[in-house]
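First, one chain by itself in structure tokens, the form predicted on its own.
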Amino acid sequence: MKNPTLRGIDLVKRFGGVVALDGVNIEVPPRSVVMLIGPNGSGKTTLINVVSGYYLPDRGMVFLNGREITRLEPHERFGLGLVRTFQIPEPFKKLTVLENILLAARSHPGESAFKVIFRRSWRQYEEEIIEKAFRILELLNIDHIWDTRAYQLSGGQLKLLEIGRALMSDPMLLLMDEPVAGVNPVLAHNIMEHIVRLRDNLGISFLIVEHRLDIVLDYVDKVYAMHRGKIIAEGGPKRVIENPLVAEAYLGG
């Protein structure tokens, strides 16, 4: 049986004596879209970040493809296939979509001292990003404006942007923090389409935390509903949402 792509086990985190995880376990399966959704201080950005490596849990583990990776750095998990998106996108605004997307690629031969005197190995790796950049933009429907600088964008095909920047660094696992905040219905939509292309044709999982459940339900395989620092529910989008402590949370506070 495979591993999960991701897995928390008895995750812990404390602010002084706010609990803000207490007792999380969360599986992400390979090839799959799951959603994790709450009222507001329910835990789920610290859930993100404990995942990510921005903070250390106060107990537990964090697996990435079976591998414990509790107590990695951010880059260090960046390494091994986990990246994150952000709500609010920041590329290089005067750069252009081609650009941005070229400086995210990983392992370029200016970054090593013995491989910078070798120009060569320098044209050809610049020719195989080059291709890969486009690929990436054709797949996300982004190719036709490959030459507009950022700060022109919609805030849709910053987005989109974004997510192109992620797919230059070959993610296992994407964790996605309200990837439609902001965004018009129909940019929304076809946001959430690409996600589950990107799912089905590259195999690649995603973890994402969004508010609009009426847009992104339609495209998840699996919820994890939290409050007050532990999951309350879990399964299919239907059940989860016809729980009645989902409810009862959204509506109580």
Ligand SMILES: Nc1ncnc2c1ncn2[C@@H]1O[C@H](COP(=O)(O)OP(=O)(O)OP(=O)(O)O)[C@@H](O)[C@H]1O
Second form
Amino acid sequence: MKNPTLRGIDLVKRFGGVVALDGVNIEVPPRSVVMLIGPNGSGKTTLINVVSGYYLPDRGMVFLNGREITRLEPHERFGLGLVRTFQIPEPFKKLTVLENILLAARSHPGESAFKVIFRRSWRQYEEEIIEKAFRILELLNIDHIWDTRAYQLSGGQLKLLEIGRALMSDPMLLLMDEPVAGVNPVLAHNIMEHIVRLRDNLGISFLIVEHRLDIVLDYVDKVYAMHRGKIIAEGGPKRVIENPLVAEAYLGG
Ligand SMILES: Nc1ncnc2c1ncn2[C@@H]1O[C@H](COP(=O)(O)OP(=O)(O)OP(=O)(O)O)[C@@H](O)[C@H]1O
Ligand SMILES: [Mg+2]
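Got the form predicted on its own; any chance of the form predicted in complex with the ligand too?
Below is the entire complex, every chain and molecule, led by the chain shown above.
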């Protein structure tokens, strides 16, 4: 059987007296969009932080595609294909869309610039990177604005650029905290359509924290609902939303 892209087992994280994660089990299957919901303070961001390596859990284990990564540094996880969108720095406002995408390119692990020079010419290396950048821009339907400077982009286009920058590092799993926050509904749907397309075309998995359930739910394969550090419901979006425990949690129960 295929390993899940991400697996968290019995994760516990305490801050003083607060148990932010209280025995969380979570699984993101390959090629899937998984959403994390729950009221304020329920532990969603803490879980993302533990998965991405910003916090070490007090207990439990994290696996990426079957490999244990519980104690790896964030940049080591990044090297293995676990990418968090805000790990990608803010776009450079004065640079164009294409230039911003190119800056996010990284040389492959273990492949120093030196080796690249000896193996093939810089020119060929650059051509490959530019081709890759354009493939990504096309996938996101922002190839027509490749020469536009970042400060001229709309909020929705900036979000797509941020996703594009993440894609340059060939992620296996993208973690996103509120990908459609502050974006108008039309663009929010557009961003979610692109996420689904990236899942289908590139086989990437997504773990998304989002409060705008009305927009995002239709696009996700699986939902985990959290409350007070625990998973209180999981499964298909409809099933989780209709779970009375979830409504109760949001009402402050
Ligand atoms: N660095 C920290 N130090 C102390 N307490 C923290 C820290 N990070 C989170 N907490 C606490 O852990 C609990 C879970 O917080 P977390 O930020 O994970 O919730 P959340 O579900 O992301 O909430 P929101 O929807 O508001 O973003 C809260 O009680 C919070 O106050
Ligand atoms: Mg949060």
